[in-house]
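Presented below, as structure tokens, is a lone chain in the form predicted on its own.
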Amino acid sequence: MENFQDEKQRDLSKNISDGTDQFLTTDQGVKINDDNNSLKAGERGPSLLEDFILREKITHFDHERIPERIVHARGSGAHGYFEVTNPIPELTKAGFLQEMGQKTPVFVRFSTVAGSKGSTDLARDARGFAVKFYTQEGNYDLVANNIPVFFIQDAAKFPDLIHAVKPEPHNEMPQAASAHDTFWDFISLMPESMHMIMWVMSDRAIPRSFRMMEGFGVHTFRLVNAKNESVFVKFHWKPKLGTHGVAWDEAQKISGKNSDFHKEDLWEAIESGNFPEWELGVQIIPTEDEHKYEFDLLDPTKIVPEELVPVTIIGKMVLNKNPENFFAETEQIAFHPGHIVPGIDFTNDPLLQGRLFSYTDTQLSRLGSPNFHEIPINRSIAPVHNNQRDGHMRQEINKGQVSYHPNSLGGGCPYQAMIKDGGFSSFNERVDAHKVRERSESFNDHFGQAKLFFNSQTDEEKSHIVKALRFELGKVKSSAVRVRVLGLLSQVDKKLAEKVAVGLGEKVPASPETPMNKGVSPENEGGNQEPTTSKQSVKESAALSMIKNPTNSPTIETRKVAVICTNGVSEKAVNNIKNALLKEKAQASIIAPNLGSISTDTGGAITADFSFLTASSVLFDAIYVPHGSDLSEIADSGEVQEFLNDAYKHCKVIGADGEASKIVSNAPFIAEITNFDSGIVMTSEIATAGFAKEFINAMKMHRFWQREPNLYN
């Protein structure tokens, strides 16, 4: 046995371990029989506090990084308000949802999940969409994502998921990317992740802006009304500007040109008065319908298709004020799915149950004190009275000799609130079950909704998923991992798997490999039951496709247009398009060979906003080249050709009038096209109202993805 009395004689190499051929144990050396499932009261029941394995694992995970958030480290925030447009007092007693026009202040933080604070905004990743409602009954946090499902079903696997997706520990690479071996190794052994993989490999994972992405509560929650009647609820945020993404090649170039692209976009929109807006919708499922569907409402890897349960809009959220100080507000805000108010309650979703423990623990680690609720951005507008005292950085000054309950010396104060006084009471759900580490068989369908998502996409969107998988898996060095993932993809769609396999130089296996934990007996496989595919009652859902699901009123509000100019530019043409865009609340930026003034054909001057060196087409939504008396300076310019070629490759609108049309027509990519799509708007005339209208109508289509087969096939 090692002599711990003589530290100099200790062999430090004994502290190095990779776990090869070893059993899983707790930090106390206790062998773990099931590492996939938390301890529950019944296979669909609530998780139990006595689960020391889960608590130890998550506690260690929550304290691994300080002070940066372990996940969602890179974020942007803003203040605003939530306004009720359709009160639902019959469904919930939550005070902030009772009256038409009722307003509640909010703070919202958007974020990427995997990257560090210094990573890029345009990483392929899920996005956090966390909203803190400062209600009169206390703070309510809807801690959501821009994707309605998650990778895993049980919180016991969350540390493993994040360890797998983070930079690999031996070399700390790659940053803010899932395209590496450890992530896909984990995914290849976790079939339950396949639905989320479809979303993350789609353009949902590379949004055009925070203002143009949806938000989802992910979990099924409860609403409880004044009669103590309960219904299940799913929360949805739907953006006013529609849901839009960017091309993957474009995202990578944006990361190089402006890694703060989303952060800057949100800030500038609010500063300019173009306040971002979302509608809040709910899907309501009666309690008696809990087992009605082919999926389990408690499974966080599943959605409730809108064809089965429509989304009812109950309010809108407007963000109208940027933070005064990023650190004090955006960085120090502390969200927690356990911050709820009377009228909103939890379900036994095993991922949600773990989050209810994890978030308090991680805030203690990150913010360094149990008094993080006293930081101004976290303070409730409702009065706070309790017997919690002291602790690091305590700010509240509590008077009197009493700090306990019950008491008589303080007159019994603060005293408990009755339910009729607004006191919180958990929904009285019956739980009668054995303590088990198991997962309900109703959680076993890992491919049905992945199929639904893929089948709901347009051909262009399916092509993007194929390319994303080829890119991600193409970065994986292990052939065995790639083949295992192909096996899982074949269960989603055989043609999808075959197309991905071609790009990888691999073959799709005849059947997927069944993941098994080494050393786990069959009766204790836990989360590794044989995956199944349930027959879906909904075959396709338009709501799952961004292209099929535009806004009700197509708009170009806040879109940015690059106007490429040189000396001698037509002042009339520039003013024509700028005024037309301004009426649509869009923005034109003048791009020139150099900063400073540009002389116009009338002897006037226009100021350049950017030079070719400081701008790129990937930072704009459309490109316009106006007529000029002398276009020679840009006719053969490599920078202009790069602008036009990238814009065309990324399926954006390109416009030109007069002599400038020849510059567009001669751009290398475009010159090869015989039939222009309606996203190429050109005319020999100059500064006509018809041209401006056609250009703007094309922009309302967002992108012309149908170009891609001509570009890459």
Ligand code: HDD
Second form
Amino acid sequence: MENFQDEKQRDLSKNISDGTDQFLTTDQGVKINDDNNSLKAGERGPSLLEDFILREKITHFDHERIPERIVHARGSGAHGYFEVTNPIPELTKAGFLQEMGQKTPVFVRFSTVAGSKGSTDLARDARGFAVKFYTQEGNYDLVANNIPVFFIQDAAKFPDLIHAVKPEPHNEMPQAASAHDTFWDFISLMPESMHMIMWVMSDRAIPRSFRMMEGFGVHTFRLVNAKNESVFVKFHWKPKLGTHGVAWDEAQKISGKNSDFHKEDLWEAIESGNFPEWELGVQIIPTEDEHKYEFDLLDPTKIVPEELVPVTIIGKMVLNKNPENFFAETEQIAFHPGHIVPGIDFTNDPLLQGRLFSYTDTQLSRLGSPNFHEIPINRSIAPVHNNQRDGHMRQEINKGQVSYHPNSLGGGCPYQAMIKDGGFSSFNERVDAHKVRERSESFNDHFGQAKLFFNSQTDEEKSHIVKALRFELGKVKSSAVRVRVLGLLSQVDKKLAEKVAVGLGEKVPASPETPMNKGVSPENEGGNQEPTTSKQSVKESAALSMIKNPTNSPTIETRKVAVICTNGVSEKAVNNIKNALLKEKAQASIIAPNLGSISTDTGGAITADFSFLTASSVLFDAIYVPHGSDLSEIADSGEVQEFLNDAYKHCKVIGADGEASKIVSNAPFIAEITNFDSGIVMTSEIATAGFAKEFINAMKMHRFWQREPNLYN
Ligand code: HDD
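Based on the form predicted on its own presented above, generate the structure block for the form predicted together with the ligand.
Next comes the full complex, and the chain you just saw is listed first.
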């Protein structure tokens, strides 16, 4: 079909309702004459039951809420398209991956995991990265996270994991936080979680933006080609803007200043035409290599290091349209790892197998009916015909006498599709085994890749992990739990455990306490579940570090700079930086003591975007104080000091030129700094191109983490 990219928008347009220039009506289409007063017996009398307008309005209101998702309740969504840049027909028959330049509409929902719908975007947490591809062969969902591994190996533990991380049941605290006893109690007894723990304690768990996150399908899936040959595959999304995080202190402050920080960032980027973009990569593992590695491909707590199997880019995804309506689209979208199309198939990963049950099941209580596939955002673009019938809120009007197969009365319709006609057939993997409630011994290495991850981090990143663990475990009241976790950490890296222990005032146990000799289920009679650490064939992997990540290209596209201005500011200096930033597709916002206009040195006026009351350093990537801005005019408030102080503390670029450079250098805490790093850009000259260039080059470094004391040293 021509321009298939827009097919989902055409499909959705059938349901879009626009009240512009229309009368207000009841749900039955009756025009309403008075929407302000209920019907009463006399103007001061009681309301009348017969007031169908009042009853309808209030009844609808009373039932507006639906249950939030049990996990991933808080999300932000966007429309876009996926484009093939490197077709792989030799590997898969999936129709949407066959031709160069082929475009498929998508809807993406990003989410936090643990928090409620109204919680903060900046919680320390994994992020959901779920993509629905509306392909011509039906919907394909890649229900991914921004972390390539998971806490647990078997879906049987998922309810326990989520119960442990959610607010504690007796007092419903804390919200959107893993820093509490039940979470760490569970983790301390689940050595298999150690690899994922390393990731969630890293800055991956506090992204700068959804647009600056990687995405991972986690499980090993299968691709199947037209000859019914299969390979294993791991999916990767690589963001065009690089993978970046914020500082933990900053994350906590953002949560107070703007808990919609990520939601707003995504929305504004799309509204301003800065369409977020990711490449889709695949790691292909031939079937014969299934047992080649020191880890099991079916174990979702393991990655396949890129050094062993490189990532091949096959396409890109661009998000170019915000939803019309949050509830109708972002809230009602229903993802499911079981929504696959011919050419893609599952593996026996026990976590994936359990997910295949859970997702449809949860929609039944969340969306209330097996007809959730008919909701516009969930509706397939490919035609849907089957003998599923009726149920709450059924939209489709199925014609005819028959609703069963096989039938003769309906001419055998709808009929089954041959494989050559695109009929789905599962990959005919041979399975010959005893029924057992056991875990494979090949899943026992719980520390090898946790070590690999930790060893792949820079010193600054290791220090952040120490700090995160000190924070998280520092909130845990039970000393026994803290010590058990230290025992597990010591299996990953002894020094890491010791450094964390210092912050907790605890001692690392000489030998790990409970779980080491017992495994996941001590009572289990079958199988050896003794945790092990396999020798890793890859010792370090740059792709695991956000700082060393080879895909991070130096760009400041869409980054935000706070330009601090007071009356008398140099117009030339402001325009110099604004224009230079614009060329790099970054943005400058004017922050002033008050909203309204500021007079410039040339008698002109600049409009303030924010006042100090409505802005904060944590909402920006860098700060610039232009020549002519007289901070002493506003210094009393302490707000400017806080602005600069936070920017420094969060390792951001601070720039000032002309007279402002003297004022900033003399600011109390900056005056104490003995060694300026290249993130502090000061010059006594005014508005030079060289200054703007230096400022922008510093911003391209993202952060100057070396400013912080290193807790791992
Ligand atoms: Fe899940 C939602 C990702 C394991 C059960 N999951 C959900 C979403 C994402 C993931 C991104 C939000 C989708 C949306 O935006 O609507 N989940 C994952 C990943 C996992 C994973 C990457 C491990 C590799 N999940 C997992 C397990 C189970 C579930 C093991 C259950 C056995 N997940 C659910 C769920 C949710 C869900 C309860 C809640 C809302 C929903 O499905 O639609 O069924």
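So that the term is clear: the rigid core is the largest set of C-alpha atoms that superpose within 1.5 Å between two forms. None of the values given here were measured: they were computed from a predicted structure. Residue numbers count along the first chain shown, from 1.
Once the cores line up, the CA of E659 ends up less than 2 angstroms apart between the two forms. A movement of the C-alpha atom of A647 falling short of 2 angstroms is seen between the two forms when the two forms are aligned on their rigid core. With the core held fixed, the Cα of T688 is displaced between the two forms by less than 2 Å.
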